[in-house]
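To begin, one chain is listed below as structure tokens, in the form predicted on its own.
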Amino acid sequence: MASFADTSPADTGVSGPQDPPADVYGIDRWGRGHFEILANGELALKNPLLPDAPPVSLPGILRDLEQRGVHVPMVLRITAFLEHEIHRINNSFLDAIQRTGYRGRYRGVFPIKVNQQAQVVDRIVEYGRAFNYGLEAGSKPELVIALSHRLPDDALIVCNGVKDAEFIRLAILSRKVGFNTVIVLESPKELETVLEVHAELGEEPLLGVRVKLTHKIGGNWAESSGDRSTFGMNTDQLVAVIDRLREHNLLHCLKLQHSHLGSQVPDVNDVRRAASEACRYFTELTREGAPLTHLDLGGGLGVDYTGEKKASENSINYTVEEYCANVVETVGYAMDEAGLDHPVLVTESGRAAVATSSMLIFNVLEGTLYDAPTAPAVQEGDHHYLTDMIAVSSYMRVGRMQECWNDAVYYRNELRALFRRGHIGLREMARAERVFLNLMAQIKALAAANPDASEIDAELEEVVDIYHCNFSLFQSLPDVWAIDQLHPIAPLQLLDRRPDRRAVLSDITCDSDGKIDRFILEDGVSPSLPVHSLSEDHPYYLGVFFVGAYQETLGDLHNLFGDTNATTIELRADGGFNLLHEQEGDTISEVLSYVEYDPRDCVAAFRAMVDGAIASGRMDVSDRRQVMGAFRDSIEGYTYYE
């Protein structure tokens, strides 16, 4: 755990010259040379296609969004961070198969349900045609998705998860059209479906078939993996469907055989021997008259989220170039000991190619701080409890923290026992409240002075402030609420001056769930952020990084808060940037459709019940306009705070 005291001095705030603090939060460590911080402490933006370029401030592009009337909350798209992904994943299996002189090619696609937006996808296909990088598509309504793209040629559409008819129809039919569309069989099942449609259309499938590997990865989602996960043959269905296939003379159509390694896989080491249980059923399959072309070993390519370098939950001990080096070394070891020609390689890569393109930006709203400046004086007829609180001030030096810090604890305790059996008023209350504040105000700075003194870094956990931010946990950050995932977060400003202040973040939803309180710092992971006190002049902005797999697409609708704004820029050579795309975030409107609410029923109801208050005397009718359109401004308005 990060040291409370290495990050919040005593004497020093957000004014006043200072040296310039070490990179607290990581971004050296975690931001892939993505990111500088400029001489005036604003986060800047690398463009990692033109390193050349100069930076370009976040805080800056924000102020000019502001004057387009583009508002925070808001996703924030970099599409130089995503072509800069995807070349790197396809130049890096390319590279690995000249070096290694493995006699087949590399075809990655991408996985839709990790970002399903236009803007990504559109551009994903943009950025990989060059690779004849395809699509994946797990459901009808990404299957559609795919099929309105203008794929490259030799490029692939992937169809995984449950089929019916329908979907098996339209991934035929496509063929047709000139798409490469494998529907990959989950279940001996689902072949009967595609022997039936085959026999109403009269038209061969290109099928493949997913093989479900005994090895388990570790990480947040093993469950994906191994012998008990979701999708995915056993050993003797496998043998059910070459049989079957074989019956209706349709075994040449097996092309493809689709083996997932698992999700953000942290181990390099579980990428090479899930690889390996891969290359084995190919090898059988083979053997049994399968005339296998593809190997499409899944996801599992990881995001180093912390900058820890390790197999950890948010973490991996690879890099990309590794990971696909150590794929076709693999592959190619095994074919060339099974006598076989070296298959196409697929994986699907979703993560790595999209989770660093797209941030979260925020501001704080306003703050609950955990500590007073002043304390107030003895007065006659206090009690005793208080004032022997207050003298807790006299004896407050290093090697007595902890014990200032119980004493604290003890009294303030003790007087709201009091408080609630009505021995002592409100007002008493409220001083013992502010002198408790006080009190946390000298142990923090009394820490802070101290480094070494570091013995109740644990308790002074307890009494981080809160800042209060205007975004929704459940919308835009789902898996740091449903699965503890974690982003880097860092403020866009005031990198130039050490934190003051640590806090957690809690959100606008009305929700003890909606808060962040586990950060990814410099030295650790930590439970409070170290953040710089606000300013009424000034907004505070945070940003959440690699935000772009999955928390788009997973968002809810808790407290009916809807999209965010979100903006796609494009990087200039001469440090500026190009607004490509923005678009609006959902408005109430809207949000109220999706939950089944008729928006116009809405302001005929309360229309009527404004003109039964007028009818019964209780409003005056002169009111009637204003009361409306306030009304109306709310349900077109945007769902965060304005």
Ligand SMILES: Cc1ncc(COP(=O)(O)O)c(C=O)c1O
Second form
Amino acid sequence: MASFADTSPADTGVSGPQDPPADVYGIDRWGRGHFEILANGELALKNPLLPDAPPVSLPGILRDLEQRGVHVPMVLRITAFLEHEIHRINNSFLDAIQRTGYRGRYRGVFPIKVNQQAQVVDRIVEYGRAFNYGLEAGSKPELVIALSHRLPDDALIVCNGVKDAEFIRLAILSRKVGFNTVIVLESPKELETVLEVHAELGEEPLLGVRVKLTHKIGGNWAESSGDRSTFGMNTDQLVAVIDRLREHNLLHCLKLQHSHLGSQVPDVNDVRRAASEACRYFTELTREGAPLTHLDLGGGLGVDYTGEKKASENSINYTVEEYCANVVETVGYAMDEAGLDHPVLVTESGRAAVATSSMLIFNVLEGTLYDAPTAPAVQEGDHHYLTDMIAVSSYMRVGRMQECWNDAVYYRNELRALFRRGHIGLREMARAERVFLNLMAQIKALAAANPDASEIDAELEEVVDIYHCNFSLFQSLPDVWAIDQLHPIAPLQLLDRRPDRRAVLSDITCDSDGKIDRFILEDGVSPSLPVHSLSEDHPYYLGVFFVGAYQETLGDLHNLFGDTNATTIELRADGGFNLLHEQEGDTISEVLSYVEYDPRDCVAAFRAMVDGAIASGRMDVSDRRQVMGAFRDSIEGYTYYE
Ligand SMILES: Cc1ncc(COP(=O)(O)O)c(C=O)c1O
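Next block, the form predicted in complex with the named molecule, ref. the form predicted on its own:
To see the whole picture, the full complex is given below, headed by that same chain.
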């Protein structure tokens, strides 16, 4: 269809007042009460910590930030959303512990890999302080991040992942500073490194073991669970570790048992089954003489991206409260049955802690529209396929839409074949394209006016618009590309008006994969997004919600689009907001250095060519300043469309 495209932005403006449309984007369903549509059609943020505070308009925030020189595309982080989730996870465990008479505590940790940004980790530590919330580190750099935070005395640092001697040395020595740093053994081989470092330092480690549960979960991360998961030890390896620790008189250091089911567990019954299995290991390891005090059930607490409340890849069939209650109840029963003390419960919820606190906001640059408001009339000498196609309008009506579609496509394809063989010229072909697009406009209008009688919804998805948007899928939404992750997406304005078009969203990388064509709508997942006609006078902003988990650092530099601007805001009680932090996105110079170019060398090489052009007379010396200025401005500029 590309050759039929009208690539100019449609300046149809905005149609007159309409009845407020239904919740087309399903915002009430997935929005967790954090969003409200204002009377002027703007999407607004509600502060979950101050329910009586007026909602704050998102386009209003963008207008304010624009004035301060902060532009889209940007990641917008809302502190109240983050604080709310940290409180919710901790309070839900505390409530479940109290309600069920569980005799252990809860000591959650945030896995740094889920969002390593300093602004995010700093705040999580701050909001979790009252709960002795700690951090999980899966690598040496993440341990360095964890150790640069002053954590509460009773908080944990849990070290997962593959560890070398340096990692282990730092973990052991950090205990002298007062950190409760637990080294979770991933394999018998890792224990050997721990033993060597212990011998070298003469300091005892605080140890955990990662067990490999055999229970398999559903969803996108099924491979992280079960026999074939890459992490954790089987029973045979666990026995070897116990024996070796006893041999070295270090079994008393083994305090924590860890397991991780995989991320975004869709079904809460999998959580119960996995917790039960983990308790069996805990019981057996205790019987073997390990003085375990902490049971760590890893991450997996999911986020209901679609709001459907069902066990599917992008939804979950439980709430945070239910997850916590199930864990506490299951572990309590199992320990009572085994006659053991109730252990300290640890979870490593990352996604559920941070996903909802950030959104990606970008503007639409232009639309490729797959319809046309008018059609040319028949001309003397037109090919009969063209006159036949023009005549399709005469029988366009409900009940014959499929026939009109079939005919239009047939005549269009025949005319294309004639054009390819040289039987018709460019101008006749151009008129044919416009007739076809006008027929599409007629069919779309008829289908929209008669939604119950529409026979050809599937075909119409082939002629939705393409809205070209100012973001990189690969940099900002890598999971959408890699694992078909769904995020809620909605316009930030005009929500009081019925969307009059449908579109897929393409990014600004030169890659046909760089597009979004699955959207969460009120009535299910759709291959196109209802959108409004673009206007040249007003920007059209779209928001992609719940992008706080994994997206910021998994992204890559495809086409050398770098990090976007990122801002952290605090919603005020009076309906305003405070800009707490602004992180400028990567400059071109920065992304060049990531791929081993020295920007100074680039300037020098270009300057040499400019001087060569002057020397050879191709360029006037008076142009040098302007040409070099353009190069320098570019190299210091934002990688996105400005
Ligand atoms: C060991 C470990 N803990 C915690 C997490 C975080 O999981 P989630 O974001 O699903 O809570 C992960 C991520 O996969 C993990 O591998």
